[in-house]
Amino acid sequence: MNKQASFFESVSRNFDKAAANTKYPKGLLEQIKTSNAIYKMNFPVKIGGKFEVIEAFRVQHSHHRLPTKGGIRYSHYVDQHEVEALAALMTYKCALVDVPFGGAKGGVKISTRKYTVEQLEKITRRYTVELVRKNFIGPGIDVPAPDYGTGPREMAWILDTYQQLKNGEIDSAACVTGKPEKTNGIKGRTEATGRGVFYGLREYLTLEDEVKALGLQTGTGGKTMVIQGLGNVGQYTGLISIEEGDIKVIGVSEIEGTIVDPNGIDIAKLIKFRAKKGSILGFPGTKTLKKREDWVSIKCDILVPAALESQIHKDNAAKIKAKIICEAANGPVTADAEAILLKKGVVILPDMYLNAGGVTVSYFEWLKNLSHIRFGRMEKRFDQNAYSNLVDMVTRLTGKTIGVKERTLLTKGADEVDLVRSGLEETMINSFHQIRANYTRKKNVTDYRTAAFITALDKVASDYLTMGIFP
């Protein structure tokens, strides 16, 4: 059996494929492709009365924009190449959605299941100390965020540790994003990646000719979906797809197994069930597949891999029966698998675009922290009064009245979460059509991933050329 392409190799191959469709100098392309700074660390933490040496990484892929930006992953699979690949994707992702950051990523080689909350806090705080020591964190230097295995809790520990070491730094809250709302976070961040996945999918489904070629009708309504991975991204992708898109989730796969129900799975109830039982297996109305990995072969319109990289590879790609793959995770489809899927006519909406909702709203949070004011505070009441006066004028001139519910809807000023969702929606729509332009205009571009890479490369290359580094 031939060796599977690694995540790092897949990202490199995808980059090279896109670069071949540009006319930039070889040296410039090499600069864009290569990681600028890699910090590998080993630090001791006292666990259960004994010292344990933890291996960790922070990679700053590109300094063409500052600060660099990227999440921190906790996984026993973490290695340097994985973190480098993730950091590279962050560079392209930020450029693609016009977020002015360079790409970065962090990784701590641990299995979170093996540690208590107190032990995870120790590890997180010590990791933060290492980053501060080497100047690998700061509002204008490098801004971490959550990733697989981490969340708002870990970001709060990072912020607290940073502020202890940088006492008096006025913009210290902007050293990390994805924080709890009450700890200088922003409303809408937790759902951001999943919501971005939905917005991106919804925009693609407006393309009548392409969607019809897949044997589907335009719009999200009535489509069937299978989700692999019920973490933060998978949960919100499912919840929002059901509630706002009228999509039916017919299958869910997690570490404990895969369940299906052709009549649709209520994700909100499944989340509660799993929290209580510790497993998705046995959820009322569902059938458990004999093999967990058979999630790839469930017949559906939309398949959403929302867990880790390389989940769809050359050995299982042929089993895919979905018409559209939405890469909610980073790198879930290998380069080898993609070649197989494209020949089958499967449309792949690439990770570097589709899961960019997280970094987009992280950008909003960073701006909020630097401005020291929540979004909507200055204008919400003014807008509400203006809308109310307008409604009063219309009712007075027409002699008609409206109900309290309708009046509230018409006169409501925008809260922070409304502005965040609006900004995210605008970003995902605009970015899709930038990718779409390269997809339709470039002769040799036959997939959305290559089109997305070219779009990102154009923007990063433009920054470098503007700097005057490359003539």
Given for the second form:
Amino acid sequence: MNKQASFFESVSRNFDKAAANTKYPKGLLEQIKTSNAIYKMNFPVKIGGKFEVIEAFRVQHSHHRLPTKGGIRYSHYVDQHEVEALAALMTYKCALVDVPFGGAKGGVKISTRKYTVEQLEKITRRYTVELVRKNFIGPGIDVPAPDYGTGPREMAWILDTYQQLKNGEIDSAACVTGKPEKTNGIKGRTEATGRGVFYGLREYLTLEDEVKALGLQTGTGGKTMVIQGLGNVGQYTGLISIEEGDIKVIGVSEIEGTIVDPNGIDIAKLIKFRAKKGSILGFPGTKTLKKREDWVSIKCDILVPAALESQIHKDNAAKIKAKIICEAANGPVTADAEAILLKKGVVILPDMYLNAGGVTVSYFEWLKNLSHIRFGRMEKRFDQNAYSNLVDMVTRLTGKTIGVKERTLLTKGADEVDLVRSGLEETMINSFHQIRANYTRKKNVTDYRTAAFITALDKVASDYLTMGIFP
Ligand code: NAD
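Would you mind generating the form predicted in complex with ligand NAD now that we have the form predicted on its own?
So here's everything in the complex, that chain up top.
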């Protein structure tokens, strides 16, 4: 087996491929490509009576806009190159969805399964202290969020530690996003990445010519899907695709193995089953495949890698039978695998666009924290009364009445979650069409990743050019 392209190499090669389609000066492209600041730390934490030295990173990829923004990953695979690749993707992702941040990412090299909740809390708090000490966190500096192995719980610990150290800082709640709703979070953040994946896929599936060329009908209804990774992103992608898209999830792969059911797997029930039994294997109605890795070769319309990078590589890419790959995870397809897949005519909806729902709603959360007010608080009641008056007038003028259910629907004012979902939907649709413009208009661009990269590059380059650093 020849050496596989690493995640870092793949991001770098993809960047170069897109950059070759632009006319920006070499120096500017180099500046955009490189990580602006890297903080590698080793700190001691007392675990079970003994000190353990924990290796961790925070990479700020681009300072062209501040604050920088990006999740924190807990995984034993973490290394500097992985965090740099993830941070770079955040820069392009933010630019693509018009979220005014530079890209960043954090990584703590630990396997979460090896630690108790109390030990994870200790590690998280110590990591936060290190970030504060080096000025690598703050509402206007660098704003972390969840990623693989972390979630709202860790974000709450980060916020609490930050606030203890920065007593009285009025905007301190905006130092981290993806927080629990009760501690200054926002409704709709937990599901945001999966929901964004669904909106992006749904938008692609409206393109009659392209979808027909794949041998499929437009629309999400009745399509089959296979998901790798039933964590935050995989779960919500599955749940929302079933509920709102009438998609059938026929295969799920997790650490313990891969299960299939051609009649469709109820993801809501599977999540409960796994929480109780600690495994997806044995879920009623499903068959377990011999090898976990065989998830890639299940015949389906849509394959959703939602676990880690480099899962689809040059040695398994040819086995893929899906027509569309939805990159819910970051970097799940290596550059070598992509070349094989594009030749086979597989469409790849790229990570930097498709999983941008998380950072989009994180942006809404940051805005909410800075404005110190919940979205919808000022206008909800006003809208409700205005709609109510309108319905009353129509019923008076027509002499016809409507049922309570219809009335409630027509007179509803928008709640925070309605506004968050609407903002996310708008963002995913708009960004898709910006990317598509480059996909259809640029002569040498034949894949969505390169089109997305160029779209992002144009925006980041334009920021640098307005600064006057690169005349
Ligand atoms: P998570 O930790 O919640 O879930 C990941 C899941 O993948 C876990 O259940 C894990 O057991 C499973 N997994 C790991 N290796 C596997 C393997 N070899 N086969 C099958 N399953 C495996 O993480 P997440 O937050 O859902 O992140 C998943 C991916 O999505 C990552 O690439 C992350 O960078 C990306 N992402 C996450 C967010 C977010 O908001 N959380 C946003 C954008 C992108």
